[in-house]
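One chain is shown next in structure tokens, namely the form predicted on its own.
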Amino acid sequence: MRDRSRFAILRALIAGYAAVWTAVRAPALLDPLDYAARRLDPVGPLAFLDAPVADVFLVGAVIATPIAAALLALGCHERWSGPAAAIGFLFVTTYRNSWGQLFHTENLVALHLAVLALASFSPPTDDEDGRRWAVEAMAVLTVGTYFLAGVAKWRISGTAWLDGDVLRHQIAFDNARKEILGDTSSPFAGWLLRHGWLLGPAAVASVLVELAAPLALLRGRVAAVWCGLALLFHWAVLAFMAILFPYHLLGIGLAPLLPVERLGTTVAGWTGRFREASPTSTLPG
């Protein structure tokens, strides 16, 4: 029978979206073939770098990264699809990024992956799903991701960030930035600019939901009314200042926290019952 474990649906999403984004930002991931040495300057992991990978290396990496996250979505060969999705997916980004401004949209699909890559060598037991323990993990990092968000909001602001002003501060400036630059901005910004009495409660309501990220591993309904606010945000984030969370838009950063499986059941019934439906036909005998 297919596997329609929590984990298996997991993963079938989590490296299911980094095969496509992978796949689709390529060309981007290759710009740093057009870019001077000078420009390099490495990040993260890849802090030790004193000079830019060979262009080959580069290349190969693009290609092969999709393919073996397809394969662990795929749940093919785990044990090597695993880790060279988990690694492939971190040297692309970490390596885009030590080249110009610096990306978060993807940190939590990197972290997530790692997670899948050492579940790879942890075989399915005779539990609920076998790996519950990677599960929780990545239930963790997204909630960790969240609330560190809010306290790093705290920390550098304090209660000044209570009263919107800061917010305003920065929607109007990234939006400015972005204009300036020929880069989409937000044809909602000046709008709520203009009804700055918005800000305040605005800005009150982020750092909430970021600080009571870690109420959501009670999981039930309260993961998914948390869900559903922090969706909330990531849309309100969009169309104020047009910054995209692909990952977090389509739910999947936020599926570890949720009855992921249910999904499975739900589309095997639906197969099922199309099956059931279809005419058969046999041949004369």
Contents of the next structure:
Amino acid sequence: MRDRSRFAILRALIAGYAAVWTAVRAPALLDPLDYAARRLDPVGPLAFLDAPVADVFLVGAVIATPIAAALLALGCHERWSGPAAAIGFLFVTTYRNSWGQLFHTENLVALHLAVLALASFSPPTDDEDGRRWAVEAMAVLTVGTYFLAGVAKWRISGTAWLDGDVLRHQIAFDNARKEILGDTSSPFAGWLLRHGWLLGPAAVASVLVELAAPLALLRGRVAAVWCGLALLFHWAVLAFMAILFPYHLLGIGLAPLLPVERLGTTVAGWTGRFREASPTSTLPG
Amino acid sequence: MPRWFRLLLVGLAAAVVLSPLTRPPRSDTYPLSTYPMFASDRGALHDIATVVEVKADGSTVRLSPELIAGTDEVILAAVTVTRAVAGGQAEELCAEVASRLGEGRRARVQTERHDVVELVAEGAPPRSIDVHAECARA
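What would the structure be for the form predicted in complex with the partner chain, given that what you showed me was the form predicted on its own?
Let's see the whole complex now, leading with the same chain.
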């Protein structure tokens, strides 16, 4: 029963996040309606496009995706809401990435939704094996993305990444670009750059967290400690680069590694205590 | 579900997410990224293209990504300006921004050379400015 409830809570968290994100970001997802066709630079599953998609198609996808994701989060009609949410999310985010700039904040959401979509065809059972594969697959996807980010630093910059200069230039460039293009930059970046000795240890720590991600598959305390360090990493990125990874910052991206089914037990416990304390619960009949 | 089948599915997930390792590290795509975004040394000196508003007294004011490129995503705005300058379309971009600014206001497409560490740490001014186009709403 444990893994089935873990699956259900993960489905609610991940699909719920996708529903809220696509609803809140709908205006940005519709921005391409106003872009000049010359700016189209299709990527990933939309690499075949040689012209923008029809406006009505984009509008339909932006409307349908949060609805499908909300239904999936609630566990309603998951045989169609699962695939619809996964395909819709993949489409609207890929299309948003097809105008000259790749964003890296929704990759893990898209991958987790794909697993939820596949799992929707797997019959729910009351034993531990029911959808355990999906929980484990999502955990592997989470650690895989962090591990890849760490490996990329080694593949591209080697040990040079560790002395802090690469990090100094990344933080400075990202904040400078925000200032020059009229966006909000980090109020702490200047302070960090003036205390440059901090950047070497910060660079080593960030690569270690990324490369150590597979250890979190050991579960238990190891996973909890690693998730805590990963959260700290994302808060530091937000503080010093003003870059928001909401899926990770909220802990949802890390949730497949944690015993989230206890969240349900805790909430049920609170609800029970509230009912016991409520005067209406003592009324007869 | 048999254990071997469960392990096969989990192994497939691992193969999919790690598949970018078979590509060159800078060969990025979505959703299977190589995550190269913070991996390379960008250096301190940068030419950053932008669009500013020019006031009547000649001073300049920074514009938002929304006014520059019709988006709230700063990176997308940066790419839009860089591509317009590189592709010889600075005049067209200038006209687009001026139309968003409205009557009587002037836009200027320019590339600023900065030491980005000095800019962020000390607020240093640009080392040079290269103007590509300046216009008002037609």
